[in-house]
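Take a look at this single chain, the form predicted on its own, given in structure tokens.
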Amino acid sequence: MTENLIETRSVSFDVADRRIIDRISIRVKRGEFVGLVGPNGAGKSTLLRLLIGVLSPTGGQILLENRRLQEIRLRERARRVSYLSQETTTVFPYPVLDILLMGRYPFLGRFRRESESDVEKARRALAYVGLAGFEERWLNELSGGERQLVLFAKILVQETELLLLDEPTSNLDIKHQDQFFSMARELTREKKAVIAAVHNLNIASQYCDRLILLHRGRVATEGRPEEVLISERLDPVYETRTVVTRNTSTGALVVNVAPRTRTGRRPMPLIHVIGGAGSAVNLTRELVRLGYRISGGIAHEYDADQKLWQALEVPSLTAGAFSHIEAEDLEKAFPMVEAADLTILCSFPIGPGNEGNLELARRARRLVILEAGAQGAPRVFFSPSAEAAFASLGAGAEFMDYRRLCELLEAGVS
């Protein structure tokens, strides 16, 4: 037996004219739980699927125990990987032991029906998992723990080398979690391999010996837990603040994310937000969520924009519908503007009606232009006044796209 039971030289795995894993070179010996960890679309789940041959790679290579994968056959392949997908619906009914026993397909000669001993291991993997007496049960009619429990319990009937199991616990209480992660980590004293997709990254701290760390379809790092789940590498992978502590009970690392509210007296900065036509409606939400103090500027009665403010009362002024922003709503609209630590003006058609939002960007003491974009409408000008004083607001202006600002949010203004 060779020391690395699987293994990826440089994998690549496009879709259409994206690539979803990008050159990933791994190796997991026996004994081993090792644990993919990163956010949502890193790429763990196709790495799975690559590794049980469900997908084939668009560059590169996969060995198992030094052999090609696609080159062994199905039914070896199925006595020697197992797959437990984090789906688990099914088009058709079927009783539990029905199910159990598709683990012992592989194993079973052409028109060959389960024997005694079969059908005695999966009756011993159900008692495992705590699910003793459901073997007559329908799969359909039990809850999604209860229907992932079963499935673990198939893989065991089926008696793999390699356990690949993706997002194992996303419908099992505390408790179950435990006895899940306990039970995957006890098949490897039995020298078999485990490599499991997790997003719970304490868990993933408590149980795996190894941790590897997916970034838009790259390892962005790996080693023991304490190696990778530390604030300087977590924070830009997952784009939010961290904070790795120790769990004074269990010794595993605990990761939080940072409050996002500032400690101390200083208040949080206001950021006054000038939109139209509903640009400001994802924004505002997200200056919110933030915990940042806001005012917004003058929209017309009816726009999403508006009716957002609104329901949120947030300090805001109203012209009427199809209106023109007169001399005296902008009187009003000056002091907050000039209140505010920032100023972003949003991305909306100009025309003489709403024009007057231009001269409330200039009284910014700060001021971001937000580039055109999907959270905005189009940039267009219905009057040449509105470009002229739209294009008069650029020296003095900061322009960003919609990340970028989300960034700059994130991190904190001053």
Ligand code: ADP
Contents of the next structure:
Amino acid sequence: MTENLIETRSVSFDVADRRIIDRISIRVKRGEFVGLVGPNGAGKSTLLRLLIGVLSPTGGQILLENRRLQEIRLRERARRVSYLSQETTTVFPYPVLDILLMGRYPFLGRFRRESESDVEKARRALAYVGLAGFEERWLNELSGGERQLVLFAKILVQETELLLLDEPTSNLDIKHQDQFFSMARELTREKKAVIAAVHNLNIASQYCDRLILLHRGRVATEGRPEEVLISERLDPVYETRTVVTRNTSTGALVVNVAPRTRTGRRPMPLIHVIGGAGSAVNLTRELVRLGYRISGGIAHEYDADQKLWQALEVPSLTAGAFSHIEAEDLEKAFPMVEAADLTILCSFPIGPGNEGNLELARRARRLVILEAGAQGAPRVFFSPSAEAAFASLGAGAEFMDYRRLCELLEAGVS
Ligand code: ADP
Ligand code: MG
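I would like to compare: after the form predicted on its own, may I see the structure of the form predicted in complex with adenosine-5'-diphosphate?
What follows is the whole complex; the chain from before opens it.
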């Protein structure tokens, strides 16, 4: 029972000089529902085509119950593995019943026509997917969703122990999508195995026992949905920022892309950024991306932070290039900080020239101090008074590193 139904051992697939599948080793047992996830072009379809045998690996081995796939005759393969292609737009003009009976061909002896029981199987499968009465309809005259259901019914008729499904519900509405995956799950109870490329991570989390996350032809990570659907793992692969939550009624994980702007009646919180020496560049971009309202300062003229604020039209205050921050600069800046819901003191060196910023920070309604410099280096002070003033900020401030700050901003500052 613990034996692998299908296994790949360091399978690679090259087209010309391009490596599309790169040393993938996976194992799937009977009774498992495995989701292949990953961005467009990750290699999901190619891996499925390798598993059905329409493509041959350029390296490594594929074993179907410990036998090399390529050594298993086509007819036997077709009795054991079925495949639903992503591509359902090019279809043959055949009546639905004929399509379903094609699923029985691998089981028919030479010159034998399908029997009454084959036809009965086809009818039952059609009813099972909710298309009873479609027997005489022509496949090419059905909607995309109906075609997908017919082709799924064909796989059911094929009664294989392994089902490979490539984005099988791309044309289905949510009700039929749910039905489809429920039906596929049902099959795993009969000790069949299903491997499905699933675009929608929320669907994948809901129905799959295990997920394999592909990235550029490799396995980035695999495991139970809660082990894979983690922002730290998803973000580098999908090259975006995700927010993972749990559906309160089903308990399933829900993956969303972090919103750029939040909609709602209340305006976004106002965040004041105290920067300098380019320490606020990344943070400013992130705040813009998340849709926060921002003010900045006081940085010096020609400072990288100051230039970015100007370019992004962030209200900000500037001190002269080589002068200290003066009392009159501060008088103008205090209202900005006092109006802000949150003030963030970035990690830049502090000395006589910009010590005034610590006075500014003291006026914050809520102050976050970014703990460490770019590479985790301690903050630099150019004067003992700057160091002492910084130390005295400590009591009311929240210290955090950039990552934690991003999480806070992502979750929403109230
Ligand atoms: P996915 O299904 O995850 O979106 P695919 O397996 O379809 O990804 O494709 C993986 C990569 O391989 C893509 O970059 C795609 O352009 C490339 N690719 C797929 N098939 C071929 C082919 N026959 N010739 C050249 N490149 C291909
Ligand atoms: Mg694909």
